[in-house]
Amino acid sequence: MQYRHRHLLGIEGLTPPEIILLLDQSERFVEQNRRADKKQALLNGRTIIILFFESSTRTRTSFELAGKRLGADVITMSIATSSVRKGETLIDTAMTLNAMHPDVLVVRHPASGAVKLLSEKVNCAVINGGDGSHEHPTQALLDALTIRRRMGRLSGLKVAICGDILHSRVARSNIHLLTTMGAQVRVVAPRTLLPSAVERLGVEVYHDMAQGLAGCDIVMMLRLQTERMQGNFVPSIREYFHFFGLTYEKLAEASDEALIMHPGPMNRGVEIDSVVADDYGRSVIREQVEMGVAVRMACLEILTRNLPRSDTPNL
């Protein structure tokens, strides 16, 4: 199996066998990232560009270790110090960094479509970091390689995506992946934070937590987007745990064995319980971490693949 596209830009459009591509090769990651010698030298030679406009510790850092591990060369841009600060337009700095023949760019932006845009003026391959609320790809394949990991498949689990779905580009590539490879997926949230007709994209909507967590295999937290938001979504914070907060108490409402999933940053107390947060037992939290290195290296190597190795730009 080939992986047929020059970017990864979002899951959706990914068939199932690019997908099981991605994560078998982010499964023999795993392994080594466990060992005392953590570096290989199957991007030596490579240079790859992050380039994040927004801020960012798991992403930006796993990408960083991702690249090195695998015997790149990793220049992270500082956006604060650079010349987007002095005006220089999204197509400018893609312009100027193509100049410089780099074989990836990782990229994070605040707009939903900007990676897209930008991978259409580049040569070389595009990692979309997250876009706005529109995709984060490599979120939704750590996430699927921790469950598989656990629960030994994908296909007919029940899991529940819970909190701001309108804002997370999180919850898009979760359903896109999750729903492709025959997971029954169930969004749980207040009116407020649903997407309009969101139900076309193949999930259970539910507004009640009992109701939406009743036999899950999986629940995945998400966080309220605030710098997303322009109004009010809800009443108030301490209104809003009361009724989608994770505790203990809605959480006895999925089957014995389900696994508590998030994202990060966790705000403990608005969205998820600190006891349940910690429940080393059910908790994979600190698991998805570990996955996304793995996930990451997979995407930097199978993306680099078919790239020329030559000083010639491909033009």
Second form
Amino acid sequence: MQYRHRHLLGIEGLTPPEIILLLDQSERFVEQNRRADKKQALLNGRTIIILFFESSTRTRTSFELAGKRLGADVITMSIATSSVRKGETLIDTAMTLNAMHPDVLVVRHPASGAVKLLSEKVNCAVINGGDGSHEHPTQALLDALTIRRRMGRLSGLKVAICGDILHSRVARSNIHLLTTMGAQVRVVAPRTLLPSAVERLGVEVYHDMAQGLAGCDIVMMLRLQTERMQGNFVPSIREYFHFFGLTYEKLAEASDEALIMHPGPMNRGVEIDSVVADDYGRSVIREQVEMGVAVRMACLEILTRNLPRSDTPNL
Amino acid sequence: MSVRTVGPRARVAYVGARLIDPASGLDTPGGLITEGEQIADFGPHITRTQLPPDIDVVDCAGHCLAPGLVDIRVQLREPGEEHKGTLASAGRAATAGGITTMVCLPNTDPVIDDVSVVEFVARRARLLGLTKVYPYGAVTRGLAGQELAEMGMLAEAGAVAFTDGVKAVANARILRQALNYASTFGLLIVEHPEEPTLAAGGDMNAGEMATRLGLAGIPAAAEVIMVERDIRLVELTGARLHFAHVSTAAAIAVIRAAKARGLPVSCDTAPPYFALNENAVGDYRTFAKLSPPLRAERDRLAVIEGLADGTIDAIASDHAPEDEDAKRLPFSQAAFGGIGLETLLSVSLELVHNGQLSMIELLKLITCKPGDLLDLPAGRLAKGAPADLTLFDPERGWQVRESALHSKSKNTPFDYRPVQGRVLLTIVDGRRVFSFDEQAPAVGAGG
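Output block for the form predicted in complex with its partner chain, input the form predicted alone:
So here's everything in the complex, that chain up top.
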């Protein structure tokens, strides 16, 4: 099995064997990351540039660690405040970095499609670290890896994705991955936080947490992205928590072994009750973070397999 | 065929043509004689054998000779944004598209809300001597939607109708006043029918495609809501109102019903809305980011139905030049708009080739009907009328390539589209202003 793309721009369009390849490869790195000696030389000589146009701590750190543990040279650029503000366009930035011959660019950008646009202008591999409300493929992969390790499978599971689906790239990538792998996916949200025609993505739509969570194996909570709220999507945090915040009472509707997931960073008391988030019998939120590094190592490693060898010029 | 200037009384005979006058329904083998700037005679009786000896003769080789096209919705970008487009570049693009009369929107910098700007545009266009340009005046000062512009004086200076361009007149009280005031002088108001608060922040048509791409949607209802409100204001005032570039099934149904009730409303659409749907956005193609946005397939079919049954009165190019700096951006940051002068006829001819309209029905929509809406001296063949003509081969195939277009900005939503129908010759006031045969062979130009 091969991964037949130059980039990883999204989950939509990936086949089940490609997803399985990425997950299986990630699995190998989980053990390595738990050892004292975490470093390998697989990507020796490779240069990875992590280019974030949006603030982030965990995803950026996770990619940095992943690159370093594979032996690559890793440089991080946070551009929210630098040259883009001086009028340099995204494409200018891409051309400039491309001239430095990186092997992999990891890009996060607040506009949907921006990573795809940038990928058309460079010669290296590009990993989408999150673009607008479009996709966040490595998050969906690390969620899937977490689920697969706990439940032993993805196919046939009932998964409820709850909260701000409208603005969420995590939701879209997870919907694509989980439906592709044969899970039954539900979205649970007030109508104001659902994009139009969302059922066309192959999900069941619920507006009531109790009904949406009934019998679910996985409860995936999304961050209420207050920074993206340009209008009145919900009347108040209090009201949102009352109807859509995850509490033990609502969780009781799900299966007894249901796992609680959250991509982080959490708004405690907004979309999730603190006691539920910290219930380490049910909540796999810390495990998701751990899997994140392994998944990003696998993505970096698999994408560099398709790059020209280091003895040929990277043109 | 060569470009020649004509003397004041110079006579040219165009013979061997398929002569079409959409307004009268004439469609016959024949010829046409121009004398100076005017049409001297035309009809089946004009043949090569019966011409006076001293006349210049152009053999039309059986191609269609029709009135020059009338395009009632063009953005010029001059004055103010000459890096995107100028009167000259639009003139070259328009003549290459067979357009001999175009009406430009007031959203320039400065805005056409002042007599001096109307005169500037008219003077520049006259000096260029390409496609004739008539300006719209602004409905409100600075297109700000607050105070009425001097519509009466703008009309005296040459503004042919009034619009706030790519913005709706959002305030119902202001539009009511504008309709009342305009009707005092018999002036037409043209509305961009889009409810701005519903459309705000949107990038493309709301629906599955926008959801998959993670782009903010503009609901189709944003159009019909504004159309319905405006129709109530037409009822209230009795004034005429024209809706530009209608794109949704719902809006067309409402306009159809309003016309059936005898209200003085009319509308146009643009080729993207019957030739493309929202799928053209594909992988974030910013050239397909238009305003109104490309809609669902059922809307596209409703536009064709509206053209066929007469609900839609005209097709305009909706030419909106944007340079690379405005388009080579992430989709949500890119400007709205596509160019359309050079593809207006070729893409519209698809309706004829597909059997949805007859040749005469189509040509009416791009000649006499838009001309009559704005009361322009254009769009028909008549003795003594200006010799504004286009000769085209409706069968000739070519592929639209941005690199081969004359427009200064290249943002066509039809890039790579194979089309059928080529303008061969464009004549303005008896002068040949475009000749396809004298072009450098264009990339992809077939036939």
